[in-house]
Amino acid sequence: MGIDLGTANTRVCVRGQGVVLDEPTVVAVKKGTDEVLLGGAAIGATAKEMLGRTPLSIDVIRPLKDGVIADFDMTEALLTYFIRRVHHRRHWISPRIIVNVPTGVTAVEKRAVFNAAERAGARKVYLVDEPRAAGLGAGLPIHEARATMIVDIGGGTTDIAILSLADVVISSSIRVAGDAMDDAVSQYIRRNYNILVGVNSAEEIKIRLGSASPRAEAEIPSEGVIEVKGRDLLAGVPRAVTITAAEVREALAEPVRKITDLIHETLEKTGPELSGDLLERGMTLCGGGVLLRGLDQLIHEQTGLPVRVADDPMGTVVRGTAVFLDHLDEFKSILESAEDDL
């Protein structure tokens, strides 16, 4: 199995079958316990629907934060459920697993991934950098002795890597991505309207009205306004206000700036030969965050490099993981195992 263990979504592929599962990385449990609701079925989309709507007896947990494990037990429960679900709930299955990790993770954070996957039932666990998997998943020639640049904007982290000869030459990572954009929208509404909105509502506002530049607002398929419903922080009662696409763009400006600044910093560290390759090849964007309207245009304008969005950008990493899985014996030397980590 290959697992793209993301902050927002987890995607699973199986050797010879491709992508077989795509679910939110969310778990619902009885409060004060590690007991998953509904016999273990309150994981993924079922649990995400409960966010902000649960009674006091239930906790809804997102076990990953900023691309790394924040709740070990819940991550183990999530992986156990997904392994059994993919293998039709056969408890004796003990697969080999490849798990993607951001480039900036520490040794302790890697060890947490190894331990969680092993306790969830994996026979052998390998780790691979997300940008390397994304490069394969986007169909890029990462094995050539020429530069390939990947910008992966996920839920918790933005990972940038320049690849050559199937390895990472330069990498940068920042814990600013899709979740930070959602939070920026929520904080803007709170600051300007004194209204508290939920996580799912902020994400919906970003998807429906979000853009990275004024020109991209023309792509929004509506009148460019949306009614936002939440709790009035002053009166303590439900209230609705109308916000515009221009306001959402203003709210998103800071996380977008941090991401583009990181791209500039990465390019500044690139050697002249690699820079020459990038002038011709440009960069490929992947991850759910790149679906923000006009982000690719903004990056092109600021860097002068060709910029393309990968086909199905949210599935790029897991498709690359499937390639590693199908050629596991060939790629073992560039994958990191628990023994290497000792």
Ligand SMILES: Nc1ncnc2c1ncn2[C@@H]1O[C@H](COP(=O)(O)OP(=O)(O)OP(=O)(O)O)[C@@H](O)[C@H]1O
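Whichever C-alpha set is largest while still superposing within 1.5 Å between the two forms counts as the rigid core. Remember, it's a predicted structure, so these values are computed and weren't measured experimentally. Residue numbers count along the first chain shown, from 1. First, how it differs from the form predicted in complex with this ligand.
Once the rigid core is used as the reference frame, the Cα position of Leu328 differs between these two forms by 2 Å or more.
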The other form holds:
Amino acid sequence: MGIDLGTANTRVCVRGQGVVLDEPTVVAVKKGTDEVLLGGAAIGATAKEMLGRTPLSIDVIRPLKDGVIADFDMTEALLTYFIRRVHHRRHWISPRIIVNVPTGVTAVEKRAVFNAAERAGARKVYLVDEPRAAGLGAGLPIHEARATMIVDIGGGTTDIAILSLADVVISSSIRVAGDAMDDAVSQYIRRNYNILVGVNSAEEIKIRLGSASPRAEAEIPSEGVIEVKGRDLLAGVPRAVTITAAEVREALAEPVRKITDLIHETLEKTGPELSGDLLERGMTLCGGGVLLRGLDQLIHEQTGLPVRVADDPMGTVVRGTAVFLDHLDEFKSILESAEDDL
Ligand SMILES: Nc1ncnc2c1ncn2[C@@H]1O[C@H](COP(=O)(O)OP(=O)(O)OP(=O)(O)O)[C@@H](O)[C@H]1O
Ligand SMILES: [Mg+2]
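Since the structure above is the form predicted alone, I would like to see how the form predicted in complex with this ligand looks, so please show that one next.
Shown next: the complete complex, the earlier chain at its head.
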């Protein structure tokens, strides 16, 4: 099986069955313990619903931060639960697992992923970098001796890679993606209205009203405003204010700029032959962050390169891993290099 262990969402695929699970990377536990609530059922969507709404006896944890493991035990609990669920508990066999990791992580961070998957019951663990999986998932010819560029804007990180001959030639990564956009929205509301909004609300505001450019903002349906509810920091009581799409765009400008700057820097590092390929073939965007209105268009305008958004961009990496699992013979070398890495 394959697992795209993302900061925001975890997706699992099984050889021959495609993608079988897609849940938020969130775990609810009894406060101060590692005891998962509801016998494990409080992992994923159920736990995400609880974020910011829990009584004192419950902690809701997002065990990954910025693309890497922040809470090892909770990551292990989450993986154990998902692996068992996929295997229907009854036929408990210890599977071989491919886990996708971003390119920018350290050896120690990779080790943590490896260990967590092993402790969660894997017989053998392979770590495969996300750009290669994303390239396969987007149906790109990553085997060719020509440049393929992938930009994955997820929850925790933006990962950019240029691939050739099925390997990464250049990569760069920053810990700015969907979560940083949510933070930017909360901070904006806090600064301008003295209101504290929860993480799920900030995300909802971003999704409903967010945009990367004035042109994209103009395409937002309805009147382009939303009523935001939160806690007034001065009065200490609940209060609602109205936020406009223009304000949300302003709030998002900084994380968006950091992402487009990184794309620029990566292109500047690219050698002339590969640059020539990119001029023709452009780049493919994936990850949930690319769903921000107008982001693809903005990247196109700023780079002058053709830009394509992968189908169902949040599932690109796991779909690629599913392709990988179905053609393991063909990709043996990738698995071997995954083993050598550790
Ligand atoms: N319509 C939308 N507009 C803007 N952002 C969106 C939209 N839908 C989802 N997102 C954002 O996409 C992000 C999740 O994307 P994704 O599932 O690709 O991340 P991930 O793989 O879990 O994270 P990472 O790869 O960084 O570890 C979240 O921040 C979410 O708010
Ligand atoms: Mg991801």
